[in-house]
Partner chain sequence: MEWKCVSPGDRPDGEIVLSGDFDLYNAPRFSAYALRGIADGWTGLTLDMGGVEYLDSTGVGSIIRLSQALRAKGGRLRVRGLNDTPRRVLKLSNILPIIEEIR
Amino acid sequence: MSEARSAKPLIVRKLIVDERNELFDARAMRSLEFVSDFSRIREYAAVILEPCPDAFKEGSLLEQQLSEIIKNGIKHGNRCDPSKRLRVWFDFRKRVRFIVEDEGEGFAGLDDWNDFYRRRQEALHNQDLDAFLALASYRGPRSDDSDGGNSLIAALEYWNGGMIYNEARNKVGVVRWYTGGSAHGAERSTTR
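Quick one: this chain alone, in the form predicted together with its partner chain?
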(Lines of atoms letter the chains of each structure in order from A and count residues from 1; the text may use other names and numbers.)
(Lines give C-alpha, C1' and ligand atoms only; values in the text may rest on other atoms or scores of the structure.)
Protein backbone atom coordinates (compact mmCIF):
# COMPACT_ATOMS: atom_id res chain seq x y z
CA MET A 1 0.00 0.00 0.00
CA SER A 2 1.19 3.50 -0.71
CA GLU A 3 1.26 6.35 1.79
CA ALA A 4 -1.57 8.40 0.33
CA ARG A 5 -5.12 8.03 1.58
CA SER A 6 -7.36 6.88 -1.20
CA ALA A 7 -9.57 9.64 -2.52
CA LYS A 8 -12.65 7.47 -2.94
CA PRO A 9 -15.34 7.89 -0.29
CA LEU A 10 -15.69 4.93 2.03
CA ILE A 11 -18.93 2.99 1.56
CA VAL A 12 -19.39 0.15 4.04
CA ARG A 13 -21.95 -2.54 3.36
CA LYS A 14 -23.81 -4.34 6.12
CA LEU A 15 -25.48 -7.63 6.85
CA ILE A 16 -29.18 -6.88 7.12
CA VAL A 17 -31.93 -8.49 9.20
CA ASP A 18 -35.31 -8.25 7.53
CA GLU A 19 -37.81 -11.02 8.18
CA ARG A 20 -40.21 -9.92 5.46
CA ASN A 21 -37.67 -9.42 2.71
CA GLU A 22 -38.69 -10.74 -0.70
CA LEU A 23 -35.52 -12.84 -0.70
CA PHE A 24 -37.37 -15.18 1.70
CA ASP A 25 -40.19 -15.79 -0.72
CA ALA A 26 -39.62 -19.49 -1.40
CA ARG A 27 -42.66 -20.00 -3.65
CA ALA A 28 -41.60 -21.63 -6.91
CA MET A 29 -38.20 -22.49 -5.48
CA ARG A 30 -37.04 -26.10 -5.26
CA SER A 31 -35.47 -27.33 -2.06
CA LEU A 32 -33.30 -30.08 -0.63
CA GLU A 33 -32.52 -31.16 2.94
CA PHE A 34 -29.15 -32.29 4.22
CA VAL A 35 -27.77 -33.84 7.39
CA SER A 36 -25.17 -31.73 9.19
CA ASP A 37 -22.08 -33.59 8.04
CA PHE A 38 -19.03 -31.32 7.88
CA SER A 39 -17.18 -33.72 5.59
CA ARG A 40 -19.90 -33.45 2.91
CA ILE A 41 -20.25 -29.66 2.55
CA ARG A 42 -18.69 -29.44 -0.89
CA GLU A 43 -20.57 -32.50 -2.06
CA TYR A 44 -23.87 -30.82 -1.03
CA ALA A 45 -22.98 -27.69 -2.98
CA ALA A 46 -22.20 -29.78 -6.07
CA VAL A 47 -25.54 -31.63 -5.80
CA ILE A 48 -27.51 -28.38 -5.52
CA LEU A 49 -25.68 -26.93 -8.54
CA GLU A 50 -26.36 -29.90 -10.82
CA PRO A 51 -29.31 -28.14 -12.55
CA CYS A 52 -27.54 -24.76 -12.64
CA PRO A 53 -26.62 -23.37 -16.10
CA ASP A 54 -22.85 -23.18 -16.66
CA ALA A 55 -23.07 -19.47 -17.52
CA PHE A 56 -23.84 -18.73 -13.85
CA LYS A 57 -21.00 -20.78 -12.39
CA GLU A 58 -18.06 -18.46 -13.17
CA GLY A 59 -15.47 -21.20 -12.84
CA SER A 60 -15.73 -22.54 -9.30
CA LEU A 61 -16.83 -19.20 -7.84
CA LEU A 62 -20.53 -20.00 -7.41
CA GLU A 63 -19.75 -23.41 -5.94
CA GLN A 64 -17.36 -21.82 -3.48
CA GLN A 65 -19.78 -19.09 -2.41
CA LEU A 66 -22.61 -21.60 -1.94
CA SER A 67 -20.30 -23.93 0.02
CA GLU A 68 -19.51 -21.08 2.42
CA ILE A 69 -23.18 -20.52 3.27
CA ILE A 70 -23.72 -24.25 3.68
CA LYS A 71 -20.66 -24.48 5.91
CA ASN A 72 -21.91 -21.63 8.09
CA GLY A 73 -25.26 -23.38 8.55
CA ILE A 74 -23.77 -26.80 9.30
CA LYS A 75 -20.88 -25.68 11.47
CA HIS A 76 -21.89 -22.42 13.16
CA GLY A 77 -25.64 -22.98 13.08
CA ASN A 78 -26.12 -26.71 13.64
CA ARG A 79 -22.71 -27.21 15.29
CA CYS A 80 -22.35 -30.35 13.14
CA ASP A 81 -25.11 -32.06 15.17
CA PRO A 82 -26.21 -34.95 12.92
CA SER A 83 -29.77 -34.74 14.25
CA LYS A 84 -30.07 -31.20 12.85
CA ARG A 85 -30.90 -30.55 9.23
CA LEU A 86 -29.93 -27.89 6.75
CA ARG A 87 -32.53 -26.90 4.18
CA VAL A 88 -31.56 -25.17 0.96
CA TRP A 89 -34.00 -23.57 -1.51
CA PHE A 90 -32.63 -22.75 -4.95
CA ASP A 91 -33.70 -21.07 -8.17
CA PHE A 92 -31.56 -20.65 -11.28
CA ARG A 93 -34.00 -18.80 -13.52
CA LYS A 94 -32.28 -15.65 -14.92
CA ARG A 95 -30.31 -15.19 -11.71
CA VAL A 96 -29.07 -17.37 -8.87
CA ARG A 97 -31.06 -17.35 -5.64
CA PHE A 98 -30.67 -19.42 -2.49
CA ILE A 99 -32.28 -19.55 0.92
CA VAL A 100 -30.33 -21.57 3.48
CA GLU A 101 -31.91 -22.40 6.83
CA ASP A 102 -30.26 -24.20 9.74
CA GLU A 103 -31.66 -25.38 13.10
CA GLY A 104 -29.21 -23.51 15.27
CA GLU A 105 -29.49 -20.65 17.71
CA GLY A 106 -28.88 -18.01 15.05
CA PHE A 107 -26.05 -15.63 14.26
CA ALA A 108 -26.09 -13.73 17.58
CA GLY A 109 -22.93 -11.79 16.71
CA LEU A 110 -24.33 -10.22 13.54
CA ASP A 111 -24.12 -6.65 14.84
CA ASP A 112 -20.58 -7.30 16.13
CA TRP A 113 -19.70 -8.61 12.74
CA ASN A 114 -20.99 -5.45 11.03
CA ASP A 115 -18.86 -3.43 13.44
CA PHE A 116 -15.80 -5.59 12.72
CA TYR A 117 -16.36 -5.19 8.99
CA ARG A 118 -16.65 -1.40 9.26
CA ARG A 119 -13.34 -1.20 11.17
CA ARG A 120 -11.70 -3.51 8.64
CA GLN A 121 -12.86 -1.38 5.71
CA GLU A 122 -11.72 1.78 7.49
CA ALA A 123 -8.23 0.32 7.99
CA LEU A 124 -8.11 -0.57 4.32
CA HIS A 125 -9.36 2.87 3.34
CA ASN A 126 -6.74 4.55 5.54
CA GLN A 127 -4.11 2.20 4.08
CA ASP A 128 -3.12 1.17 7.58
CA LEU A 129 -1.64 -2.24 6.80
CA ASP A 130 -0.97 -3.30 10.40
CA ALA A 131 -4.48 -2.44 11.52
CA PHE A 132 -5.85 -4.17 8.46
CA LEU A 133 -3.81 -7.34 9.03
CA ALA A 134 -4.99 -7.47 12.63
CA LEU A 135 -8.59 -7.26 11.40
CA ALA A 136 -8.22 -9.41 8.32
CA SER A 137 -10.08 -12.40 9.82
CA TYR A 138 -13.20 -12.31 11.99
CA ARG A 139 -12.84 -14.39 15.16
CA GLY A 140 -16.13 -15.36 16.78
CA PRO A 141 -16.52 -17.08 20.15
CA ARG A 142 -16.17 -20.52 18.55
CA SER A 143 -13.86 -19.87 15.61
CA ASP A 144 -11.26 -22.58 15.00
CA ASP A 145 -8.62 -23.60 12.43
CA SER A 146 -11.13 -24.38 9.72
CA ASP A 147 -12.71 -20.91 10.03
CA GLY A 148 -10.98 -18.45 7.75
CA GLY A 149 -13.17 -15.68 9.17
CA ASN A 150 -13.61 -13.96 5.82
CA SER A 151 -16.40 -15.62 3.84
CA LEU A 152 -19.04 -13.04 4.73
CA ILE A 153 -16.74 -10.25 3.54
CA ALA A 154 -16.62 -11.77 0.08
CA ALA A 155 -20.31 -12.71 0.28
CA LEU A 156 -21.39 -9.08 0.72
CA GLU A 157 -19.71 -8.28 -2.60
CA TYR A 158 -20.55 -11.47 -4.42
CA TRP A 159 -24.31 -11.56 -3.65
CA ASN A 160 -24.87 -8.37 -5.60
CA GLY A 161 -28.66 -8.43 -5.25
CA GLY A 162 -28.57 -8.78 -1.47
CA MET A 163 -27.77 -10.99 1.50
CA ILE A 164 -30.50 -10.87 4.16
CA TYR A 165 -30.97 -12.71 7.48
CA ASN A 166 -34.27 -13.52 9.13
CA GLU A 167 -35.14 -12.26 12.62
CA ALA A 168 -33.91 -15.49 14.28
CA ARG A 169 -30.72 -15.20 12.21
CA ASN A 170 -30.69 -18.88 11.34
CA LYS A 171 -31.81 -18.32 7.75
CA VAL A 172 -30.14 -16.34 5.01
CA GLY A 173 -31.42 -15.34 1.59
CA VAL A 174 -29.03 -14.37 -1.20
CA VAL A 175 -29.22 -13.45 -4.87
CA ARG A 176 -26.68 -12.83 -7.61
CA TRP A 177 -27.75 -11.09 -10.78
CA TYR A 178 -26.07 -11.47 -14.16
CA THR A 179 -26.21 -9.47 -17.36
CA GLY A 180 -25.29 -11.18 -20.60
CA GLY A 181 -23.63 -14.01 -18.71
CA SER A 182 -21.48 -11.83 -16.47
CA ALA A 183 -22.37 -10.51 -13.07
CA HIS A 184 -23.48 -6.98 -12.29
CA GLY A 185 -21.10 -4.79 -10.40
CA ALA A 186 -21.53 -4.15 -6.71
CA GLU A 187 -23.90 -1.25 -7.27
CA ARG A 188 -26.98 -3.41 -6.71
CA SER A 189 -25.85 -4.66 -3.35
CA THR A 190 -28.13 -5.04 -0.34
CA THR A 191 -31.16 -3.35 -1.77
CA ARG A 192 -34.20 -3.99 0.33
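Can you now output the form predicted on its own? The one shown was the form predicted together with its partner chain.
Partners and other molecules have been left off, which leaves just the chain.
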Protein backbone atom coordinates (compact mmCIF):
# COMPACT_ATOMS: atom_id res chain seq x y z
CA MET A 1 0.00 0.00 0.00
CA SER A 2 1.43 3.40 -0.92
CA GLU A 3 1.95 6.12 1.67
CA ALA A 4 -0.55 8.34 -0.15
CA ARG A 5 -3.25 5.64 0.10
CA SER A 6 -2.53 4.79 3.75
CA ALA A 7 -2.59 8.49 4.69
CA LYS A 8 -6.12 8.88 3.34
CA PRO A 9 -8.59 7.51 5.89
CA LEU A 10 -11.47 5.36 4.74
CA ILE A 11 -14.82 6.96 5.50
CA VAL A 12 -17.65 4.47 5.21
CA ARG A 13 -21.20 5.73 5.09
CA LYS A 14 -23.84 3.64 6.82
CA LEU A 15 -27.54 3.31 7.46
CA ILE A 16 -28.40 5.11 10.69
CA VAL A 17 -31.15 4.51 13.25
CA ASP A 18 -32.19 7.76 14.91
CA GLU A 19 -35.85 8.11 15.88
CA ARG A 20 -35.48 11.82 16.69
CA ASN A 21 -33.62 12.85 13.55
CA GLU A 22 -34.93 16.00 11.88
CA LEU A 23 -35.51 14.02 8.67
CA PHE A 24 -38.62 12.58 10.35
CA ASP A 25 -40.21 16.01 10.88
CA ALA A 26 -43.12 15.81 8.44
CA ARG A 27 -44.60 19.23 9.19
CA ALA A 28 -45.26 21.16 5.96
CA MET A 29 -44.72 18.01 3.89
CA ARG A 30 -47.34 16.62 1.54
CA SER A 31 -48.26 12.97 1.96
CA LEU A 32 -49.94 10.16 0.05
CA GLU A 33 -50.96 6.67 1.07
CA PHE A 34 -50.81 3.65 -1.22
CA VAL A 35 -52.05 0.07 -1.15
CA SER A 36 -49.21 -2.50 -1.23
CA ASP A 37 -49.46 -3.38 -4.92
CA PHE A 38 -46.02 -4.37 -6.25
CA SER A 39 -47.13 -3.90 -9.88
CA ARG A 40 -47.85 -0.20 -9.27
CA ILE A 41 -44.50 0.94 -7.80
CA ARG A 42 -43.49 3.08 -10.81
CA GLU A 43 -46.99 4.56 -10.96
CA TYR A 44 -46.77 5.57 -7.29
CA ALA A 45 -43.36 7.18 -7.85
CA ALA A 46 -44.69 9.12 -10.87
CA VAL A 47 -47.62 10.47 -8.86
CA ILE A 48 -45.33 11.60 -6.03
CA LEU A 49 -42.83 13.20 -8.43
CA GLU A 50 -45.41 15.07 -10.52
CA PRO A 51 -44.85 18.39 -8.66
CA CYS A 52 -41.06 17.90 -8.46
CA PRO A 53 -38.94 20.49 -10.35
CA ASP A 54 -37.30 19.00 -13.44
CA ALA A 55 -33.87 20.16 -12.22
CA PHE A 56 -34.15 17.72 -9.31
CA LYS A 57 -35.22 14.71 -11.37
CA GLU A 58 -31.78 14.08 -12.96
CA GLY A 59 -33.32 12.25 -15.88
CA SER A 60 -34.89 9.19 -14.34
CA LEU A 61 -32.40 8.80 -11.46
CA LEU A 62 -34.66 10.32 -8.79
CA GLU A 63 -37.58 8.18 -9.94
CA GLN A 64 -35.40 5.06 -9.76
CA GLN A 65 -34.23 5.83 -6.23
CA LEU A 66 -37.75 6.63 -4.99
CA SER A 67 -39.10 3.48 -6.67
CA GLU A 68 -36.52 1.38 -4.81
CA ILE A 69 -37.61 2.80 -1.45
CA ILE A 70 -41.26 2.20 -2.31
CA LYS A 71 -40.43 -1.33 -3.52
CA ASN A 72 -38.61 -2.13 -0.28
CA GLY A 73 -41.58 -0.95 1.77
CA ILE A 74 -44.11 -2.92 -0.25
CA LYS A 75 -42.06 -6.10 -0.80
CA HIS A 76 -39.99 -6.44 2.37
CA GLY A 77 -42.03 -4.38 4.82
CA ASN A 78 -45.63 -5.08 3.91
CA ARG A 79 -44.87 -8.41 2.16
CA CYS A 80 -47.11 -7.33 -0.75
CA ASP A 81 -50.14 -7.62 1.54
CA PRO A 82 -52.85 -5.45 -0.09
CA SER A 83 -54.45 -4.84 3.31
CA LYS A 84 -51.29 -2.98 4.40
CA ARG A 85 -50.55 0.59 3.37
CA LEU A 86 -47.43 2.50 2.48
CA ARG A 87 -47.34 6.18 3.45
CA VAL A 88 -45.02 8.62 1.69
CA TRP A 89 -44.33 12.20 2.76
CA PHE A 90 -42.49 14.43 0.29
CA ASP A 91 -41.09 17.93 -0.06
CA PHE A 92 -39.32 19.54 -3.03
CA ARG A 93 -38.37 22.95 -1.59
CA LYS A 94 -34.61 23.56 -2.22
CA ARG A 95 -33.98 19.79 -2.05
CA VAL A 96 -35.73 16.44 -2.37
CA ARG A 97 -36.90 14.89 0.87
CA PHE A 98 -39.00 11.78 1.48
CA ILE A 99 -40.25 9.84 4.47
CA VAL A 100 -41.55 6.38 3.61
CA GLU A 101 -43.29 4.21 6.22
CA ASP A 102 -44.64 0.70 5.83
CA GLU A 103 -46.66 -1.46 8.24
CA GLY A 104 -44.10 -4.24 8.43
CA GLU A 105 -41.76 -5.58 11.10
CA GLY A 106 -38.85 -3.35 10.08
CA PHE A 107 -35.43 -3.88 8.54
CA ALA A 108 -34.14 -6.52 10.98
CA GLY A 109 -30.89 -6.98 9.02
CA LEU A 110 -29.85 -3.31 9.11
CA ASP A 111 -26.81 -3.88 11.36
CA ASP A 112 -25.75 -6.93 9.32
CA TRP A 113 -26.09 -4.87 6.13
CA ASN A 114 -23.93 -2.08 7.61
CA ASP A 115 -21.25 -4.65 8.50
CA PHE A 116 -21.41 -6.13 4.97
CA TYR A 117 -21.07 -2.66 3.42
CA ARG A 118 -18.15 -1.68 5.70
CA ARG A 119 -16.27 -4.88 4.78
CA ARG A 120 -17.04 -4.29 1.10
CA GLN A 121 -15.70 -0.73 1.20
CA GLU A 122 -12.60 -1.80 3.12
CA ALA A 123 -11.86 -4.44 0.47
CA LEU A 124 -12.25 -1.83 -2.25
CA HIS A 125 -10.09 0.68 -0.37
CA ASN A 126 -7.39 -1.96 0.16
CA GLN A 127 -7.64 -3.03 -3.49
CA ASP A 128 -8.43 -6.60 -2.40
CA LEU A 129 -10.35 -7.67 -5.49
CA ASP A 130 -11.06 -11.20 -4.27
CA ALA A 131 -12.63 -9.97 -1.02
CA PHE A 132 -14.52 -7.26 -2.89
CA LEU A 133 -15.98 -9.75 -5.39
CA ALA A 134 -16.97 -12.09 -2.55
CA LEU A 135 -19.03 -9.16 -1.21
CA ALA A 136 -20.73 -8.40 -4.53
CA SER A 137 -24.22 -8.49 -3.02
CA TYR A 138 -25.86 -8.72 0.37
CA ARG A 139 -27.98 -11.81 1.03
CA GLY A 140 -30.14 -11.59 4.13
CA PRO A 141 -32.15 -14.44 5.64
CA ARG A 142 -35.29 -13.37 3.73
CA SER A 143 -33.59 -12.55 0.41
CA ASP A 144 -34.89 -14.10 -2.79
CA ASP A 145 -33.37 -14.33 -6.25
CA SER A 146 -34.25 -10.72 -7.07
CA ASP A 147 -32.60 -9.28 -3.92
CA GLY A 148 -29.01 -8.32 -3.44
CA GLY A 149 -28.84 -5.20 -1.32
CA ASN A 150 -27.25 -3.31 -4.19
CA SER A 151 -30.01 -0.70 -4.27
CA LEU A 152 -28.93 0.29 -0.75
CA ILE A 153 -25.35 0.72 -1.96
CA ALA A 154 -26.57 3.15 -4.63
CA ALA A 155 -28.93 4.82 -2.15
CA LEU A 156 -26.15 5.65 0.31
CA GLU A 157 -24.35 7.52 -2.44
CA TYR A 158 -27.45 9.14 -3.92
CA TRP A 159 -29.10 10.47 -0.73
CA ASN A 160 -26.27 12.90 0.04
CA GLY A 161 -28.09 14.43 3.02
CA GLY A 162 -28.67 11.14 4.78
CA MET A 163 -30.68 7.96 4.99
CA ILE A 164 -32.13 7.52 8.47
CA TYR A 165 -34.36 4.79 9.92
CA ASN A 166 -36.68 4.97 12.92
CA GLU A 167 -36.24 2.61 15.90
CA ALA A 168 -38.81 0.16 14.48
CA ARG A 169 -36.85 0.27 11.19
CA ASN A 170 -40.06 0.41 9.16
CA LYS A 171 -39.74 4.10 8.34
CA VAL A 172 -36.92 5.76 6.41
CA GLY A 173 -36.16 9.43 5.89
CA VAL A 174 -33.95 10.53 3.01
CA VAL A 175 -32.77 13.83 1.57
CA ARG A 176 -30.84 14.95 -1.50
CA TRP A 177 -29.48 18.49 -1.59
CA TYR A 178 -28.95 20.56 -4.75
CA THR A 179 -27.23 23.79 -5.68
CA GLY A 180 -28.29 25.52 -8.87
CA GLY A 181 -30.03 22.35 -10.04
CA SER A 182 -27.09 20.01 -9.46
CA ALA A 183 -26.41 17.70 -6.57
CA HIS A 184 -23.79 18.34 -3.94
CA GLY A 185 -23.19 16.63 -0.70
CA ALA A 186 -20.45 16.37 1.85
CA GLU A 187 -21.21 19.49 3.83
CA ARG A 188 -24.82 18.43 4.45
CA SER A 189 -24.25 14.73 5.08
CA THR A 190 -25.79 13.22 8.20
CA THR A 191 -23.80 10.00 8.00
CA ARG A 192 -21.25 9.07 10.60
